[in-house]
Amino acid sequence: MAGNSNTSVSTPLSVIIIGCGRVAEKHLKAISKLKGLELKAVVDVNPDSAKRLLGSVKGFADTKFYNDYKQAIDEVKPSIVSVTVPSGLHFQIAKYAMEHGCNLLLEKPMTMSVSEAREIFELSKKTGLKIAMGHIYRYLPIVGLVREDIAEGKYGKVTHGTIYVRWGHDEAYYSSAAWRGTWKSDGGALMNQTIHAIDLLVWLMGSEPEEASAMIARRLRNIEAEDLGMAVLRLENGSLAQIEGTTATIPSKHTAEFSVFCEKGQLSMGLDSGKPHISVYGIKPDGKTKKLNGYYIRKQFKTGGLFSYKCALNPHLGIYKDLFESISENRNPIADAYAGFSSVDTLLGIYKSAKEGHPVKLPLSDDFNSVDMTGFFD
């Protein structure tokens, strides 16, 4: 099988990138910087698409192109394969590569329906495979360090999280695909944006969701899906967390926030066009707040050193390391394949709740798909 987890850490495993698309150039990126990974061949049915993205990293413009995911993947035989298509293809290319034995990088959501992210879960499980998902807030600097405490319970209960995903996109971007915006291929500003937030607050909180209650909308984009959604979950722990997430604000200010309250301590950070920050406090026996930042720093540099904050620029440099590393050590993934499963499972519970207008139990006990949502507008 070409996904061997026990690979030597010294040997270069074997990428290939499916979809050449904006994200795609992150992913080139991260792979340009890490020793242990060589580049094989990207594919794209847009043979323009494949020699931009080629063209946008020195180093790979000779790399091999294919239009053809399957071909590419029978010749080349790869240790990973990284999906970056449209949403609604990543089922049937991710179980066609794990089927060939090839571990993953997928990019979220895992796939548009229930039924299918639990079979690409239950495959991951099955074969040993590797599924590194791209929630790309699980690796920014801190964040880890600071879950770990809360799971210990050092800040005591967890009261209740909060976000919102502020990702202002206009009307260009939208009709610049006929895929975005749309129940099959993408979904709305939750299923697209938002989805690997809620991943990072449920992961941070803790605990599964239990119950989802929500309601979406269509304000200002012109597309099939909505453009605002909020929700709120009940964890398994009695702790609720409060989602917003949208489209519709500007597209030059893009805004995410993360919050987490505990009994003992909390937890804020977020991104501001572009800008990461963070704030942790914590009280004291004697009953004084006190700021924990450099306390965390600290920690990071001695556990992770400078790689760390780099991934705060490029959080897929954080993904692929960590996917090297699962592979080579033969462990999970920091978002692994139940985080990609979950995660589908919680956002269809929250359009299932929308749909029929009343809190829906989780994780659903039948499918549920995001062209279930078709018409909801109309």
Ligand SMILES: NC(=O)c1ccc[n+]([C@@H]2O[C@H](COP(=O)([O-])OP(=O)(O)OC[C@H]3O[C@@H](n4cnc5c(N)ncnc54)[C@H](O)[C@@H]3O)[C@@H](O)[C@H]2O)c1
The other form holds:
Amino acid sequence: MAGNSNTSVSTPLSVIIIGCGRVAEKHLKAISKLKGLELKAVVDVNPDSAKRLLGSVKGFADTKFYNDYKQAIDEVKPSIVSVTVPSGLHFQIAKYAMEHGCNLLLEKPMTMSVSEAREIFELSKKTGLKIAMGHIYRYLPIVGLVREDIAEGKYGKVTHGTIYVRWGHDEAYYSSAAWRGTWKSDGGALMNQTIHAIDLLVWLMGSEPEEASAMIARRLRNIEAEDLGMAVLRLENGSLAQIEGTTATIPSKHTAEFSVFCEKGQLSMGLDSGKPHISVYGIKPDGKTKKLNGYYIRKQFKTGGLFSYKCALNPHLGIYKDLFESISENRNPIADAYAGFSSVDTLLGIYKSAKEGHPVKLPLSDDFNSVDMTGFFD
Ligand SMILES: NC(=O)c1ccc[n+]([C@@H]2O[C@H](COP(=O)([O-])OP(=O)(O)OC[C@H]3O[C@@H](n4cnc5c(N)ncnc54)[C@H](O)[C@@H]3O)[C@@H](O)[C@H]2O)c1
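Cool, the form predicted alone is there; where's the form predicted in complex with the ligand?
Complete assembly follows, chain above in first position.
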């Protein structure tokens, strides 16, 4: 193997970023703030994008540039490959990188089909290489602590959960790159803007999806895929999860809201135009309701210090730190390869249900690919 899957880390881990577009800037900012990582090269088919990216953060202007990802992996032999290309290219690059011994920071969605996601997940199990998914919501402060308490039964039975992701994008966003909003390379509002929120909701609720019912629509945007999707999942523990994901809302008002309801407590948290908010309530043994925000804020500060709060502004900081530690401690990252596979399976189950007009069982028994949705709105 050309790369390196160190289990004990004393020198900085080498990183290359493949794809120098919008999200890559968040990656570069995170790498620039972490001592354990060293950016060795960037890759893009467009040299201007690489130049723009490297100019966006101080100190990276002289970083080596490649236009061919295979050459970059073969020559640099990095410990970590960050995959930030259009979603339809994730599978081929992730596979090549792992076959050459590299750990991955893989942007969401893991792949565009269930069989490809399964292959990447199996490859990571077989090789022991780590995959940290770009599922930013798992890295927001307090979320992990509340999840642990739900899992330990502190709040009793989970009844249901809801999310909405109203992440408005206008025509200029969709026409900024040919892959956006296409079934082959992106999918619509659910596959791009909502998949990591679905992942968070299911993770918080602590059970696996077993059935999906969904409808999708194209209301405002001139794209191939949906700009609005609504779905209901039934989880194995009997709870229900309700999902709304859309880009057909006002672009300057991005909001994402997560709520989980339990027998003895409830959590609501979200981002409103970039501002995080949270409210957690529990029922005390005497039956009175108690607001628990202060308890979780103090607990988070004790365990993660200021760093965990910085992740609210750039969750990729938390993802890179977690990936670094998961490699050195030989453990799974918080948003691991299974999260990548499972969220693709759920999302494609949602698309399949919308296409066929009836509920579908999860995990999907046959392969389903986002391109199987081609022509849905024709
Ligand atoms: N986790 C998050 O919060 C988050 C946010 C935004 C985007 N994303 C994901 O990141 C990925 C990229 O999204 P984006 O908005 O940055 O896209 P983008 O179009 O802005 O950037 C993609 C870049 O990849 C380059 N590219 C295309 N083909 C390539 C190839 N074969 N080799 C090397 N480079 C190539 C393009 O030239 C472009 O510069 C998508 O999968 C998206 O879903 C994740």
